[in-house]
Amino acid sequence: MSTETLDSFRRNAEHHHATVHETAPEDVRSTVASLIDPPAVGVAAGYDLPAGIETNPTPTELSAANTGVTVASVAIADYGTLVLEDDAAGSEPASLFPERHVAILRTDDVVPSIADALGTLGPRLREGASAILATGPSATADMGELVLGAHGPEAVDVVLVGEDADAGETAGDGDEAGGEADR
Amino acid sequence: MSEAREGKAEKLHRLLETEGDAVAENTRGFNRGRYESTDDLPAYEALKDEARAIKEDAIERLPELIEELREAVESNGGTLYVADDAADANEYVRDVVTERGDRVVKSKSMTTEELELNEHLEGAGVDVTETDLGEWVLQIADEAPSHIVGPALHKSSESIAELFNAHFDPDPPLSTPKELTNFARDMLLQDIEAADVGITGANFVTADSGTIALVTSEGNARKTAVVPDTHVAVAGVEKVIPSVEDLAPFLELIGKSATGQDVTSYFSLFTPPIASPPVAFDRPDRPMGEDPARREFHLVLVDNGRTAMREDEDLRETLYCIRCGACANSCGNFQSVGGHAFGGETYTGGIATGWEAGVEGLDSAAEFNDLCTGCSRCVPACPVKIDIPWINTAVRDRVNHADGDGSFDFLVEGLTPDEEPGGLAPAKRLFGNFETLAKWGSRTAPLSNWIAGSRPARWAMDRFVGVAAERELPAFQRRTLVDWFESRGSCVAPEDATREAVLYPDVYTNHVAVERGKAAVRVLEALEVRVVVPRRTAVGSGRAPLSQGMVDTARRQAERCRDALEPELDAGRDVVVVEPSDLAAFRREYEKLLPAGDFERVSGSSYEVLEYVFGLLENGADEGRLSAGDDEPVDYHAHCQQRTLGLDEHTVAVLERLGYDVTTSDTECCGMAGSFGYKSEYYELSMDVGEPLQQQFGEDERRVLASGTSCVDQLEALLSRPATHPIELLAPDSSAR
């Protein structure tokens, strides 16, 4: 993925209120691990989770979790958004029903456009898959102003998972400051 | 004023106390937002051609669509059901619902409002619960939404507060937005995991896939659809799409247009059943990826009057809609008065005219139409670029037929050579004839405006007709522009003329606002233009009557407006038009009215006065024979449908280059837009609507410039001082102005 790519999708994501960090595959585990706040739920093929994420929650469990831990399987560099796909493991409410969204991204799954995400996706959705763009946290204003975390989360952290683990922890270090400032 | 007129008027103005201080400031602030995020999207214009392209492809093929989307639906182990009306549907919803179980939650959908849904099951004995937080508000409150997007933003969160704490009586009492707002969620979280089945609208379907897409930004959309096993999304056979792919102009168009945020939180694209596992409460205990209980879709897609609509040459073009919202924000009286004002039985605000004749009947679009001043600031708004103004126009000729009842007003006639029903209002006959009354009073000044402006006239007027008594009326010359013009001659020779034009002497420039017609000539005249003003061409545009829904006679009088002009046209001059409404009416309207040779003739030799000059100063002509500005500040607005057309920016521009230090108005439009303003019953709306312009303008004491008639006449009344087309401020004379 080209550098400027990664960085629209970094500003776009902050700008619209989520926090990216930026790690290397091996540091996935304690990434995430410092953006928990148990009792946590979470899905995530393919990642070595740390201890005290409920990977098959009961309702009571997703209900009571502060955290949903999931994996973005794409990410759209214009507007920040991550695609979350749905799965009979649960990705879906683990994203959506927890104050605090960690979702874990690739940095060579974030394309530029919506339409090369909808490209992507077209073909998996004719095979009966869905998908959900997520752009930052949820949000109203019907209550008179801009609130987030209406009946989503309330804050989103993005684990952006790159090659170069160098690169990745002198952007990371800064945002997750961000991160902690927000919470 | 009359019964029906006071009645009407007394409900706006409640309106504009109650609601329309909430409703200004959110369908404002949707307004700029939406400048804002369109301003960096490069590619605009172009998403907005593409989308409406898909829209025209799709509407075009709706029946073989529908057919693919059965196909998609079915074999991914749903059911696609199409029904023909409300009623149709309504029973097929219960049906499903009422097998499964007696609670259901709901997120917010335009298209079961227009059913009655809610009631419909509630009559069932279902428990039904809006999920989304505006309405849910408006259900706990027993109201309508009054806005496609926010349904309850005429509510401010004091009053939303009040309603809670004396709906729920919560301890301690709730107060802040935030706190609403988790009093909300928490709320809703129950009766969402309680839920037998859920529904949802769909803002977009796909024919290839059978996904249903739906906007969201609080996610009540993700939690009605995923949590109970049953799921059943109802939209209209409008929202079908073919492919996946043709959501992208959409997604990037929706939000941007709806409430002016770059993006929605959440565009859910699900292609049912999903494969995530229902939440099943009822067992909280037993993790959820055991044995996730068989999930049940079912897509209701409503007809209601919609094939009607797609054979309907005038009301085809609602089926594009998208529902976003950025026509009734858009719009000057919308920003004051809200959906509550528009009516209807669902839709509000601009396009809600077309759906409402679509679906509901001409009387439920009638309610409101006549709020539709035809500014036509909305058509730049619409993402798909549906021109709404012209599907008020329709409806409301269809109204003005309807409405025929054979009576006949005797203060209007002989001033009325249309041939439109007897029933036509008097208001709207008066304001279409306009041009008749024109001749009239020119010809009898001053005794015209005498009498116009005599204590029983006004009245009378006021009484019989609706012509608002504080308004101040035209004042008609007794020497028209065209006698001055007859008397005078042309300036400039033949041989010493880079270009001829035509001066188009619109109504109002020929017979009330002659002084700016003699300026027009005389600027471009100073830039060697030989101009002519020909008695023959001293005919309507047919706008007036356009106004007023009158499409016959509007058809007529562009006809022999067109025959007016083609000999000039033959001659190779260029048709320079001061009234910037008629130039709209011969570069939009004339689309509709006349062949299209014709209009592309008489729209592609017309031109805006300053946008001629513009022209004329950027081939070489001299500026420095036109009257400099020398730093001086002037305060400008431009006229909504010039606007529309881009056409402010050239007067902008010519201001600039000649010195003029400008501020330009921030306002959509200034609420008189041509008669709207001049009507008794609309008075204190049309004031209400030009506030903004009088507290931008009003401080300070410079100069104000504005390029229509009707805006130079409310901009006076707002401000309480004279105000000018901007050619009379660059006229070499213009000491003389």
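Numbering follows the first chain given and starts at 1. All of these numbers come straight from a predicted model, not from anything done at the bench. Basically, rigid core = biggest C-alpha set you can superpose within 1.5 Å across the two forms. First, how it differs from the form predicted on its own.
- After superposing the rigid core, the C-alpha of Met143 moves by 2 Å or more between the two forms.
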The other form holds:
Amino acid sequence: MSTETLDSFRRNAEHHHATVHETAPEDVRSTVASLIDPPAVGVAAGYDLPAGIETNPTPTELSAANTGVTVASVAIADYGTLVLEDDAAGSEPASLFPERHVAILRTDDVVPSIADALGTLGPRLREGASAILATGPSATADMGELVLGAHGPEAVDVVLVGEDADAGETAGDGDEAGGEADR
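Mind pulling up the form predicted on its own next to the form predicted in complex with the partner chain we just looked at?
All you get below is the one chain by itself.
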């Protein structure tokens, strides 16, 4: 992934009120732990999530969750948009119902444009898969002033996982890192 594409993704995601936290693979768990506001639910295939995240929530637990943790399949740098594929484990509701959405994203999965994203996802979508495109928190300006969290999460944190990420460096808040990840 080019530095220009990653810079574009960071800039556009933050323009749309998301916060990007860069971390190394071995620090995903501690970075996610620093971002969750319990109770939390999550679907994060391939990652070792911190304790306290319910990965098989009941509808009541999902409704009560303050944080939802998911893995984004792809991100579109031109818009700072996350692509979340629908799955049986519940990624879509985990990303939409809680007030805070924490999305784990590999730097290798950031593509420059929507055409590139469709090129990546096209075969799965043609076979009947579905995905949502999420650009920052849910927002509306119907009443004049921008209101975040109108119909979905009020806050979005992207945990951007790269091999050469400077552990602990974040674009948003300087979180410390130091846990386990297996992806």
